[in-house]
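Consider the single chain below, provided in structure tokens and representing the form predicted on its own.
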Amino acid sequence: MQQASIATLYQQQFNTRPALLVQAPGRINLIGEHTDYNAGFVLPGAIQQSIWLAIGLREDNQLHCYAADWKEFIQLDAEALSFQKETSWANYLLGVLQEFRLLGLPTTGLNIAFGGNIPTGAGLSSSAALVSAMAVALNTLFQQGKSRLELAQLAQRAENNFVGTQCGIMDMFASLFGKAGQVLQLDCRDLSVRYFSVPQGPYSWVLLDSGVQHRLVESEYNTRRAECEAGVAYLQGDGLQITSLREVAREALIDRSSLLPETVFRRCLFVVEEIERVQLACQLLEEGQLTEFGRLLTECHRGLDSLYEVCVPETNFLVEQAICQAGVLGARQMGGGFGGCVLCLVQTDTLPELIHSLSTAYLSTFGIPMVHYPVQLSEGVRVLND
């Protein structure tokens, strides 16, 4: 599904041209998992896989929304936004609309059609792309004058308050602030940003899709967040003047390990170590030390599996198989967890053999075809001409 296809589809569905089109990219995160909602650092970038959203006004007070990838259509009263159990994709649109309503946007009818080529459930943040596209669309269509930062915060609230996923701000931020050829180090405490160029040369980034789709609302994502918050509360009870795990040194956490339930301690240890890894990773990018960067990827995966417990047999298999292959510098499960993609840093000339070897082994072991996606770091959300 591409830009022209969505414009044509919109016209077929609604018998008129859209008022505007918006392209919103998915994202990868090189390193820094589950650190965003702990006020830590993350290192994401926008990718070429995107969602295209077409929008226009209606003369009545109805919301008509068509999801091309699911071939599903919903029709709602614009004055009474309600959570949609059967068409969960609609909740991302409705959540953004509700947040704008809370800021004073008048009730009006809308036609919306969207589609894209971001694999759902693969950890590439198709949901964040959708809420980001909707936020930019409404901001532009109704001339609300919100900054990109305000839109990222609004999109996060939509997922938190309406959809029910207690996600951090990283995914929306990456979709809105992405730059071609670069990743951004986002400080999730003060939302400051530094951009880092990602060396390509003889190396490539590739995503290996496990085919195991995660569902963050139904999974243990929210539980992990609650466990981190519990860890902070335990540490505060011991006299540490902190508000998040960002402020906890690894040594201080280990010294107080007996104060925390074992599971809570392991969750906190992963986050504290992962925040340190992001900072080191940025230094390695500046120095062009991709071999050491690859080591951090694998180290991150080990922590996601043993400490944070968000990996599944399929992603563990892909990581272990990948790092045994010639030319692979490192690999890890990417995204919230419980499936999705594995991110690999690999020597480009060995990539065909890697894909062939892993595809064969994965199909033989799990009976699931392994799809792979090349990664190209791209620009953030854009308003397009149809």
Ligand code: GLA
Contents of the next structure:
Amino acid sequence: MQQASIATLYQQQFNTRPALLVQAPGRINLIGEHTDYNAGFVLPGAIQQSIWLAIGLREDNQLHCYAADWKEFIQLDAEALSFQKETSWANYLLGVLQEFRLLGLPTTGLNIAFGGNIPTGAGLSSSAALVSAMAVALNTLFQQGKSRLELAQLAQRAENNFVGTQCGIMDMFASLFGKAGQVLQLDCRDLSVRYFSVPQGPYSWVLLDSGVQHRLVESEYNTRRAECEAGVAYLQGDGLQITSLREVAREALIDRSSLLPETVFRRCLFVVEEIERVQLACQLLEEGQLTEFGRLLTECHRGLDSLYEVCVPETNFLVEQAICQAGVLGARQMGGGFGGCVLCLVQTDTLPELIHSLSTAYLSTFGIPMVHYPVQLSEGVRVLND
Ligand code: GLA
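Please supply the coordinates for the form predicted together with alpha-D-galactopyranose (GLA), as a counterpart to the form predicted on its own shown previously.
After this comes the whole thing, all chains and molecules, with the earlier chain placed first.
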């Protein structure tokens, strides 16, 4: 599904033209995993793959929503926003609508159609793109005048409160604040942003899709969050004046390792080291030291696997195979974990060979075809016709 078709599909579905068309991109994250909900740093960027959402008013008090990629349609009374069990995509739309209503948006009927080309379950945040698209659409259509920062916070609340995912703010931030050719260092404590250009040409970023997304992802994600919070509570109990792992130095944590349950200690150690890695990575990016940057990626993966325990055999295989290939500077599993894509930094001239040998090895080991996506850093959410 591309931009041109969503307006047409909207017209076919609702017999009228949309009032507004919005494009919202998915995201990658160069480094800084599981640090957003620990008030740390992340380094994401918006990508070319996007969701297109068309919206318009209805004269009655109904909500009619159409998911073009699944050819699914729901219809409900706009007065009572109810959780949709069978069509989970609808909850992202309704969640955003509910957050706007809580801020005083009047109840009206709406037609909505959306579709896109962000692969689902690949760790590229198609859900954050959907909530971000809906937030910008409602903000524009009803002239709510909210800033992008307010919209990112609102979109996160929609996922937390209505959908029930306890995600951090990174994904919607990347979708809303992305810039072409750049990544953004987001400080998740004060939500300040610094942009960094990502060198192109001799080096390429590529996503290797493992094609697996384990069901565990949601429950384990929430468990990891709780373990980090437990770590903070243990450290506070020892007199540390902290409110998050952001404020903990690696040495201070290691000195107190015996005070924390072993698992909690390992989770905290990963987060504290990962927050340091993002800061170093930004410096390396500025200095153009990509070989060192690549090493950080692989170090991050090792931590995700052994300390945070969110990796799976498939992504471990892709990373270990990739880093043995000529021209590969580093690789790591990306996103919440338990599958999805591996992000790989590679010399452009060796990329075809890398893809060829990895897809052959991956297919013969796991029986799964390895799809890959070149990374193209793109603009954040755009209103296409106002
Ligand atoms: C998911 C969440 C993000 C972030 C990452 C892990 O993508 O939605 O908020 O926590 O996992 O870095």
